[in-house]
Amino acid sequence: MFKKFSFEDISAQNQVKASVQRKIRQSIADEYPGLEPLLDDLLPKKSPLIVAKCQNHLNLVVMNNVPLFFNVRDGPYMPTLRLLHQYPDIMKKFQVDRGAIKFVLAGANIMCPGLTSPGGALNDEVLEETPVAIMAEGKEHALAIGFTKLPAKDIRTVNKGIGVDNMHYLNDGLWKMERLE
């Protein structure tokens, strides 16, 4: 999604009305209950909230020139990796084995065997189309954020094909874009 992302991919940046800002805050609070006490610091009510519209129906939620969340079409909001590294417990986590790390960092989708092999880990409560943080065996921070293609139980039983769509990973275009000027 963000492999070759750059400033040229942003078609418009608009400050949203207070009602839209409330809707975005509520949607994020519903999706990530662990962020509820921090929302006033992350998305202050009185500060202008910018939504940057990008190609492929992608929206970035920007506060103080820093991208904090993104979503595709009207899907759920997902935190950027920088935000996830600050607050690592806000998302459900999957873990890939060591062999999958280089492929995930190259932008590949997360395959079922990388999650089910020794070194991989699944959260069985996760359903289909759920945003998850992708952790790596032996690493402290998340290396990617993605959407599950199958429920975790099915990933474990099927054990082949794509388990998670890789949306945003370390050193992609969004990661390199620390600030929007």
Given for the second form:
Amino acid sequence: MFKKFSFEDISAQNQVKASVQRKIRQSIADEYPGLEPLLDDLLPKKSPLIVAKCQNHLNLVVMNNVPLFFNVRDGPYMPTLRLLHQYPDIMKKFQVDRGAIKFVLAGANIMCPGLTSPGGALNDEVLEETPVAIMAEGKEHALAIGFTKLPAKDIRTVNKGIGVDNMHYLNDGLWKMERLE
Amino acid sequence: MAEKPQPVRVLYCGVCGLPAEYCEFGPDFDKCKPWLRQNAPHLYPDLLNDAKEKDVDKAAEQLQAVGISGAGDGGGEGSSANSGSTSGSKQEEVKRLPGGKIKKKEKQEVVIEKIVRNKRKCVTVVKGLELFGIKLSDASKKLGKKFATGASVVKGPTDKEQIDVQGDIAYDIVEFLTETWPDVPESAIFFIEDGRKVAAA
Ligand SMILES: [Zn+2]
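Please move on to the form predicted in complex with its partner chain, as the form predicted on its own is already shown.
Complete assembly follows, chain above in first position.
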């Protein structure tokens, strides 16, 4: 999704109304309860919240020129990797084996076997169409943000094909867009 | 009230910007190595051992040379010679990525996008004319005159300058551009339609 993303893909940046800002905060708080105590710092009510609309129905939630969250159409908000790195426990985690790392970093979706092999790991609570942090065998920090296609349990039993869509990964266009100015 | 978690401090590589532990999968691991040896030796113990086994100074010198030639005059000689010893195929694979991207950026093309404001008002945005050596202020005047409307050079979201023309002129504009500036081929003009880039020709 952000493979070739750049500033040129942003078609409009608008400060949102207070009511929309509240709504965005609320849905982020609902999706990531762990972030709730931080929301006053991350998205202060008094500061202008910018939503950048991009190609393919993608929205970026931007505060002080820093993209913090993104979503597609009305889908769930997901943190940027830079934000997730700071607060790694806000998302449920999957882990890919070492062999999958280079594919994930090239933008490939995450195949079930990469998660079910000895180096991989699944959180069985995760259902389909859920944002997850993608960790990697032997690494401390997340390398991607995923959106599950199947529940974790089915990923384990089906064990072939794509299990998780790769939404955002290290060194993609969004990663490189540290600030919007 | 839940407790406020403290932010984790991640060690980002001073060269490639990835978390240092991912440098080995990054765009140019060799370039990161001197930095990693200094700042993150615990992550890559092999790197230290390697360097010790060989002549430390020599290795550092070599790596530095790669760094300079790569960043500066783009001398591929140093880096390719060095990469041969580590993993030639992997290097080639990553090199293509930045190469491809650069090419795309330099590509000369004009992009036209119609942006609808309110219900019936719209603006036609023209980007990229400067890539053909056209002065945007000139072009903006000509467009305004030709279409009897307001046209102005504005900074787009990327700080790049573009021309905003009031009104929907998207379909007459191609002919006007190619006639006014013969250097701009029709094949280099694109429209953004429903978020997709469509060739004008
Ligand atoms: Zn690095």
